[in-house]
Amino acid sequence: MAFATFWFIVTTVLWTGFFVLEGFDLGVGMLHAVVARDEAGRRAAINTIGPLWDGNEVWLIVAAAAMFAAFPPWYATTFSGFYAVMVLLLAGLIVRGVSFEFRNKVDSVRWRRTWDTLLTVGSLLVPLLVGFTLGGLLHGVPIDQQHEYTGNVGDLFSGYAVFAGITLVLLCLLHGATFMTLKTTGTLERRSATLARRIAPVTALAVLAFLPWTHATAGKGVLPSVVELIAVIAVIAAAWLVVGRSEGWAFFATTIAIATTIVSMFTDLYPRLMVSSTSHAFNLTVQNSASGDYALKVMTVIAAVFLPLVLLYQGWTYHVFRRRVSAEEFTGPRSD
């Protein structure tokens, strides 16, 4: 079972990487029409993530693929039980991706505003629904002895799952606002900083409520884990640094806050993968849901070869597109 535990850690890392990298993309998508008051500003805001968003989104695909390959029953029960949620999530991902490509295809204000709205809605749905699903895995949903979902859509809803989605939305908003302060200039930078200062206290309060709730829901006692303590410190530091206008350190703090929040959900879930509200005897666990040792060994070799290459390539991409974006770059004649 050593390989099974290893792949639970890998899956946790992949989901964490998705929220760290795609988190600021989602935040920019939600905020681009708020931080910018004209077309040039909106185009500049979108272009801060233009070269990055699709590469960051791959982490979501790889995380789901890791669940499928390493823990097939976990993947099957989650995607069947949360089917309606997954359809909405897929719709959000589609309209979000299409909006990047389609908003500038027609020179019409109404056309662009429509796609801007879809970009905002799609960017909101992704963290909300993924957070809702992760919260449901920990809180528990009706699962029988055969690890089949036995409830309906209403059984997916719980206060904790909904709050998990809201918390991740707020973290992405703060992450995106701090990112735009690093990637824009002039008025856009100032408005991004103002938004970050307004969002930071609300996000900090949400995380401070969410982490103890997560620990209590998992039945892990009253004392927080080290990861949860780091998350609390990071989100408080992010709020303080945003007010102090330490742009780089504020973005670093939001990165740590969102990463440790996701990690805390998975560490509190372990060794379970999905909690059954019908009976804890029906829980999906690392032990009863893992693929065979040979399959996990082959996957480990493949991951050891290709994951470092992917990280190097993505790091190089961030280096190439590191410069700030100015609204003045988009005030001239349209070229797209």
Given for the second form:
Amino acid sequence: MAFATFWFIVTTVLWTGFFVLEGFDLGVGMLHAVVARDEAGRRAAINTIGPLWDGNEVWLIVAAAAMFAAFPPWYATTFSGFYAVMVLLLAGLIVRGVSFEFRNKVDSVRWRRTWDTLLTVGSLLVPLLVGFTLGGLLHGVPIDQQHEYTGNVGDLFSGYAVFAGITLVLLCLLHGATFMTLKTTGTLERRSATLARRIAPVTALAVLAFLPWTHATAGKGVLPSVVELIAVIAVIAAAWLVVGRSEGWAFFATTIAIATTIVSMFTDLYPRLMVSSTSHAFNLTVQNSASGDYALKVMTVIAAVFLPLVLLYQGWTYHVFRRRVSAEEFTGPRSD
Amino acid sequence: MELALAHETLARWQFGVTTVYHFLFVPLTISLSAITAVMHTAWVRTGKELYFHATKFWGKLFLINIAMGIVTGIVQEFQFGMNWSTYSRFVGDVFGAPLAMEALAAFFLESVFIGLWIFGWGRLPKRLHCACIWIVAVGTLLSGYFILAANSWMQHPVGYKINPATNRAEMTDVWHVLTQNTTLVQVFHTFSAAYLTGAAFVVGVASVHLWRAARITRAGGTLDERRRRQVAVMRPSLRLGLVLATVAGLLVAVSGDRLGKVMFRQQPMKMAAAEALWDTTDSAPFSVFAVGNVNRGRNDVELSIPGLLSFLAYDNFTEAVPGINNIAAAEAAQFGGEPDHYIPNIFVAFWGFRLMIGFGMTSFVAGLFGLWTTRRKLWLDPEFRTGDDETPRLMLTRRHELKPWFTKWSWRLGAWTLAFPVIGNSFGWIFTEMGRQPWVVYGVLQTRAAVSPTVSQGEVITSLVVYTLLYGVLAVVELKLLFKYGGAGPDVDERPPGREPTLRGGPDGEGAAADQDKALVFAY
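So that was the form predicted alone. Now I'd like the form predicted in complex with its partner chain, please.
All chains and molecules follow, beginning with the one already shown.
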């Protein structure tokens, strides 16, 4: 049981890591064509995340794999129940992933516009659909005694789940805009800052509505939790800091805001993994879904060895590529 | 929408389409990362610019490939839960662990260091930069190892018990799962095949360029400076490809033999199906060609070599090899139902097995033949030797060059061999997976019982159509890019990064000046 709770925490950490890191990649993906109207600017925007996005996306893979290995029924019911959502999500991940590699490989405006559009749409779909799914876990969907999803596509929809998707899209947009402000120079930096200022109030309002809704949906009483309070403070601070033009602190605030929002969703979910709207007796819980103690022990050892190592070398890449990127670097002939 | 199809059929088609497609890229990724790493090392050690161009050229083709490998790999991870939820519920405890290990130990390594390699030109110190591509190459192997351990568990489940309370498989011995002989020989076989695939790819692309150059000189033309330097890049590439094809091809054969022997003991039905051996036979013959009749349980036409199958299975020419009908009867007695239910698709197994061997070994033979005919000095008259920037002559003996017609077709075979191992890999996996049917976990869980019970046929059909279309479009794009960049050849005008960068010195530090020199840094 202790191991099962530990793996719930690990899964939470992995999803949080995904949104903190890939969150700004997704934001940059959605905004790259908005923040820059010309080719040089777009390339500069994409290159701020160029060396990083691939490693960041692995957090999603690991999060899903952790669900599979530590809580097989959670993985099985979520992925088969949210079938249509997963099909779209995968399509988004695929077109987004290849557009980085492909967009600059043919020197034609139409070719690049096509991949720009796919990158934008793919980057929008990912947080929207992951948010929708995580929201659905908490809100509840029809699940029977055998833990099988019994509804159809329509039964996945709830106001809360849709709003969870929208909130995460907004958080990623703000996170991406503050990231670009921090990583670019000149016009691009100014335009990113302007975008961040426009997005920030909307995001803050969405989060301020989303957190109480999450708290109420989870039925966790009247008093907000510490994490929720931090999320509220962080998102207000972010909105204030982007106006105040302190780029580094603004990015720090959006990081905390996105992290605590995800952690809030998971702490409110605990000890359930997936709520059944049919009957609470059919909920998937940490207790009834965890793998055997032996498997969890093995995985704990693996995670204890590799996660710190990953943090170390992934952190090092951020150090190597800490320099700002400027659009002027892309005005010359293409290097490939 | 309900069709007169078993739910299982659609789910299997989807798994087949997405997995075969994914595995077109995986072996190339494994081997091209290593080949690029070898070229990069050669550049770092010798400082010769041709190795820099070789690194950039093969590296670019590698990157176009790995992008596809990564995105189609995510589908693999998700679809166990989407289409095979009962399977996932039942085996997650054992099967999920290697998957999670793969993600933690291998995917991070590959993805982070590939970013460092792509963007590290002129920014990382040379040796460190070179180490990055080696780490990527090791990451691809680690990833392959874990996923093959997971697959081997489906072929031959070990190290688990069924928990009667939850009716789920639970892991009892992770070491056994990771190091059982099925895993080890399957890893050996798959990795050697992967290196054969990359070797054939390099041989194919290099053959195209070298033969193009040879045609120009043969027609009386002269090569311009740019083309001569491209030839100088392609010659050592061809050499590396041929050596690797020969060594890897040999290992594919050796490991294939080992894997066959393991499978004869663990899944006799699969191997009997591979041979269309209907009845248990002493001194069983190896079938070269056969047309079977499933309904009557025997072959109508057959051409075979006596005793060879017994030897392949058990290292002696006389031991009896169990036949399809006998094994099916035994499984029906053990697990219930009709014997026919336990017979996999014999046509697919039989021909898949032969096409796998045929295509794989053709590349091996091509490698051996190329290695001999393009030799530089060994048993070769000095007047036939060619310079570093000339297409090698294909020499059969000391003074005997291949006739022009044979030369032309040798280079063409070299170009075509590019596709052979890719085809062989696909048939190999189709054989392995379809030969295990009706089981998804051999002897433990049947495929028809493994599907997601509540996912509708309409949903599976929709996703099957979506993936097939999306993958089809991406295949066109991928081929277009491979032809474009492969056909263009190495960009020999590109200059290697000049000064040695240091890790210290940030945007404002002393390295700031070097940071301005960034022509090579951006890949996107």
